Amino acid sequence: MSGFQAPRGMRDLFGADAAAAAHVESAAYAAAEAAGYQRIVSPIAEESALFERGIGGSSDVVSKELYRLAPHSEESTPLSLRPEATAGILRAYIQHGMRSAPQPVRLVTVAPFFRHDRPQKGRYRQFTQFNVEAIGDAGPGIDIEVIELGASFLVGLGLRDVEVHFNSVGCATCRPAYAAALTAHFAPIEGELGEVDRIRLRENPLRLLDSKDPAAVRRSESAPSLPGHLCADCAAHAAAVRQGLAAIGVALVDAPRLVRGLDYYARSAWEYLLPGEQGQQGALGGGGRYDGLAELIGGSATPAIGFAIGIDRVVHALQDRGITIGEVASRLVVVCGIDEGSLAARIGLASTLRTAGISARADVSTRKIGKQLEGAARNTAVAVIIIEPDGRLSLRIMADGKQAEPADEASVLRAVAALLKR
């Protein structure tokens, strides 16, 4: 016994689980792609400077969680493993110059990211995600196009009951002074508040609005509100999504509380989440419109919004809503033998009936018949080809035992074709 395991806070997925996540996986890819997304696979690793300037140095994500590789020498440029999508992602467009091509830039990926953070069931130290980034656009179109294709997603998988929540978290013309108020409204009870709101009072006072601390949330019901501060223009953005998504059939839930923690977020800031579930158990996903993104890493001023839905998250609502999901009746057909001498044989005929696109494994055991009858069974499979000692095929049907007389190999091939189309 070695006593290796998994580490902590990545796991392996097999069986069930593991066709599950591929059938989500597939889901997301087929719904992205449908509307026009083109895949995009970047590195799995990135210049820390990226995520540092992309996310900010002061998040916990960057701060705390991030998986930083060891140099390879001195002068190496320091790599991390990548907490999210979009740095990436807009790294790319601006390398790339993908400003040239028609926009938006429509990019999908379903990957895996890292954080070091303390796991916990839906959350995972390594995890993957279904990311999707709408790049060169200021909307508010394209924020509806958005919006709704991640909720289609969701609720075309099974997930029905899905709430839409939407906030628009203005824009640098308007949070500033909204920035102000709250700081004048929270400052008077700043004793009160725990370490971490003192310091959000100072850094990041839009943060306080979602504070769990009694004496926070006693004072965010009081507070300024955000939708009454906005902008006329980021007004003007934030009806016409709303209009938009009404138009369509898309609920929303007003979530006047909801905000981004970062400078760069402007507008449209909204979350899919499962009701009835408790903390982040029900959070499947976010997504915002980063309009100042591009420019924190070098590249112009460039409009940009876009998704993440946890795929783990994901596959374990259904998974607890006992939706079945991936799984496929077995078209499997096994080659048996009777003599040893069948083996090759045996595996011969599985791969040409692979060719002709019937799926097939061979038993490449020793075992007696009534084993290999037995191991496909067990397997089930939907039909047995037995070689007989004189070459020729049995063709038998596991759903009702019936075994035609041997045969030679092209009468079985067409009656397997036969059965299969079934």
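Take the two forms, superpose them, and find the largest set of C-alpha atoms that agree within 1.5 Å; that set is the rigid core. Numbering follows the first chain given and starts at 1. All of these numbers come straight from a predicted model, not from anything done at the bench. Compared with the form predicted on its own:
- Relative to the superposed core, residue 211 undergoes a C-alpha shift of no less than 2 Å between the two forms.
- Core-superposed comparison between the two forms: the C-alpha position of residue 159 differs by less than 2 Å.
Same protein, different form: I have the form predicted in complex with the RNA, so give me the form predicted on its own.
The next block holds one chain only.
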């Protein structure tokens, strides 16, 4: 065995696990593209300042979990591996003048991200997320569309018990009063809080509701809730979102202390949770409105909303429930040969099959035909084409072991096509 192993918190995916992840990723793109979202592929690294300004310097993502890259001598701008998608996608929206396109601009990506977090089931240091962003619309209608899209994606995979926990985190007008109320609530226990939470108490007390520190968690249970502090506009927006989702059959669970983990959220905030599995292990993903983020990163005021759903967590949830994913009946045809001199012919015939839209590979070994057939069986081939010494072809059906009489290439190709149509 090699002395090297995958880095802590990062994994090799292969076999059934890779197939399951690929299935969920494909379903994610299909769901978003069916709703009119277009793919975007953004860099795997961005300027560190983009995350520091956008996510917030006091957040765990930036203060503890950001993978900062050591710059080369000629590189003057500090870079970091992306910990989330929203800041980079909004940067692309601004940089490429997408404001001139019809609004909202609907974008989707399924991609790897990186956080130096404590590894555990469903939480890895390299993880894959399904991200949807709708940029340029301030109305509640786009909130309804985005929230429903994530919920229907999860239900469509088989997670029919998923819950949508919803809250409004207010706006720049009403949130200061709530922040002041939280500060007053947590101030008596400041001495019991850890260093990070003491900083949050001074700089962004809403983040205390997202803390995992035992003292902060206990105090949060009696903290004032956001809905009572919303301004009229935020309250009306939240009511419209609730009513719209109810009208299309998406049930919401009110979560008055849900603030999400990033500093840029405003108004709608939600999580997709599995019942009975609250907290990090039960959260499949979530999202929110981030109307102020564009200004934080150097753009003009731009309303926007989006969600992120963890592909790894979805796969684990499906597996835990015994829901089969990623398994597809084999359609592979293997081309073998009795003579060693048929190697080039095997490869050429496999290429011909692929050109015709048939999955095929050639056995490129010098093994006896029996061993070649064993290899095809291990690859779960549906059929094997054997090149005979005289150049004719024999077709063997792997399900029953029946082998047809040698025939010409055209006849065998027709037989293979007919077999795969069954």
